[in-house]
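To begin, one chain is listed below as structure tokens, in the form predicted alone.
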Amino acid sequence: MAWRDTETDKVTSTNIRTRVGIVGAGPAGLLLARMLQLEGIDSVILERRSRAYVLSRVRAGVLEKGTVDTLIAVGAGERLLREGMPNKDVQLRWDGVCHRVSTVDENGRHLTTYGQAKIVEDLIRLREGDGLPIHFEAQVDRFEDITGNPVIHFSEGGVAKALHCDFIAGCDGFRGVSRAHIPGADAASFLREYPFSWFGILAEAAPNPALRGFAHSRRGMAIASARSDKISRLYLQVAPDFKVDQMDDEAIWDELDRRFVDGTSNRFNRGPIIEKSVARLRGFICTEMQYGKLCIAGDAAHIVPPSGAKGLNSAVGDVRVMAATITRYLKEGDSTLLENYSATCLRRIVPTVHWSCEMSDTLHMFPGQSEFDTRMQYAKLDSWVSSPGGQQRFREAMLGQPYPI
């Protein structure tokens, strides 16, 4: 809704108001716009980058059963149950041998393979069908008065604008502006940086379902996934300054076959690379979330090293957690859930986190790593498909942590 001015009982396209300011428009963002418009809740959501790019970016894809869930009630299922591929078991090789490991609990819960890129165009979608407003290309410059009356301050089209609201949201991601308005966020945040990057690439090639997983090499870790059944979405360790024309295609495919070598005659479909990009490694924690009516949730909170595909799940349980925590204090005036929105949250932070690291700390390389240490990365490898206790943890782990909302 646009901002009407008291002095001139006129509306001004340079002042808008609404009930909750959404600063980015990732899957976060556009996840909690939709559970508050279920809730009666309007919301604006203002992003940086172009609608191009949000609907460009490629992340990471699996998806455990809880955001399913999730996305299905929210009414952005219809083409996840149609497209989503069921994931019921995991690869794990280590010198040169193939394991796995069963994800499906006693209930029935398994992953769900299903691009990010698709869930955000979903949302975009539904959000933009019911005419309701994203303000791309808006650059977020700071927020004023928080414990008050929040004012999200932005420029557009190189015009000043404020977005007067009862509560800001912030979903920015870790570079963005939001957590940066918690006093005392600095001196909150735990950081672990790993010393080697992941080169991501696209392919338009088959996957092919015998070499897929994680693969732990001496050569640096791999790994091999799907974004559908013509698209392949693949991945190596390499140093952490490494440069993406570094390889050409060729040597990027028989540098995948060395390191997935498990003893067979398997080798990955070869096809066009379409897409590569780069990501350094890092584990991050903010144990504060809020400040007066600001929460924050996602990438802006915490990062999760991609070994474990926590980082979209993770950010759907912020999201879970805000919704209720908004609903609560803008329809019941209970401030009950935000007071405890940031310990609420980290009850399934910490231990995803945790598991992510775990997870790098197993399958990769280090530099200089000693041979004592492989055989203590083989012997938790081990464990994990060979030991009850170890597949059962293994298992609940990756199937993802119950939602405390």
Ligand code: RFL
Contents of the next structure:
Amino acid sequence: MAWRDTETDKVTSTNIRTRVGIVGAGPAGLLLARMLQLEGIDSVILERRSRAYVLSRVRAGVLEKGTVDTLIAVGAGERLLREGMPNKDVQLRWDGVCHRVSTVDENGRHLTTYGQAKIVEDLIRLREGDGLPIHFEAQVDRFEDITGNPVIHFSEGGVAKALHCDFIAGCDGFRGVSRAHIPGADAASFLREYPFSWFGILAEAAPNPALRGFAHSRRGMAIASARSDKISRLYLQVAPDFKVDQMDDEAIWDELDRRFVDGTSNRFNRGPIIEKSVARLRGFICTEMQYGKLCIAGDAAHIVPPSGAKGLNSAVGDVRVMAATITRYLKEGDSTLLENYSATCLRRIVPTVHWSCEMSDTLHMFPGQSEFDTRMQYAKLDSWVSSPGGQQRFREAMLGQPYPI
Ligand code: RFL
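After the form predicted alone, can we look at the form predicted together with the ligand?
Shown next: the complete complex, the earlier chain at its head.
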């Protein structure tokens, strides 16, 4: 929709108007736009990267039941229901032995493996199929008048533009601009940097069902999961300054086999490696997630070390709260949810970050780690598999906290 400038009464192409300006076309921004659309609320998404880049970003893959149900409820479940792979137990390896914990609870809830890139593609296809806008290569620079009549200033195709809106949704990830617009956000932000990185590998190799899950190894942690029956997603713990070309493909497969050793002759099926990336591990929480008519969600507000597979799942939890908050505010003029936005999201986020850090502390080898520390990690791992209470705690944490809204 074009914005009619009241002074000149001319429609200008550099000013646009919508009800909700959404910064970021990651899972959080795209899901929010869809939820608002279903409530009859217009939005515009501004995304600084190209469409091709957004569609090719390989990240999350393990979805909680609540995430699956939410995607189905907004109409983005068709391919997910067809291609999502039920994930009913987790393999945990340590000290050369493989253990299994069931992740099916008494209500039959379980995890599902389905790639983040597919979720993003499904949501983009839905939105564009309905003729609704996503501005790719539109870089947001700053916001104005967040407590009054919000304006998002951005540049697109080298032209400075302004998006006038009633509400701003900051879904722009850890390095976005939204969080910095919340006064006091810095003082309310807490960070833990881990002294290692994850080397992520996507391979055209049939996953070996006998080699899945998490491997605690004195050589460093490793993870194996499936993206389909032909594509494997693998991770190796590496040094923080590791470069993707530091290991050739054979060395990667050899290292995975060594870290997953469990006294059997099982080995990874090898195949061409089609994508490699390195990510630093950090835990981060910003406890101020709202100011005026700006709310932030997902990685913009918190980062979890990916060991617990919770980042995208947490973003979905926030977005549910944000969609309800904006809807109530815009449709009924009721600001109760808005005033409680941070506290409501944090009820789910804090225990989730805690669990993700606990997983990371238990699974990785830390620089200078003593034998005592390793034995304590074994004891923690054993507690998750050997008693009904420990299994229950592991299962509940993996399946995810209940939604506050
Ligand atoms: P995203 O996905 O980072 O999207 C933010 C978007 O905002 C854009 N942006 C801007 N646009 C306009 N103007 C600006 N100034 C902008 N600044 C930024 C960015 O280009 C981007 O497109 O955040 P969102 O939507 O909050 O989603 C979060 C998830 O992407 C993230 O939490 C997960 O990927 C984390 N994660 C996992 N989560 C899970 O739930 N299960 C998993 O199995 C899982 N595995 C992972 C993961 C993350 C990983 N990495 C790479 C850290 C595995 C890995 C290796």
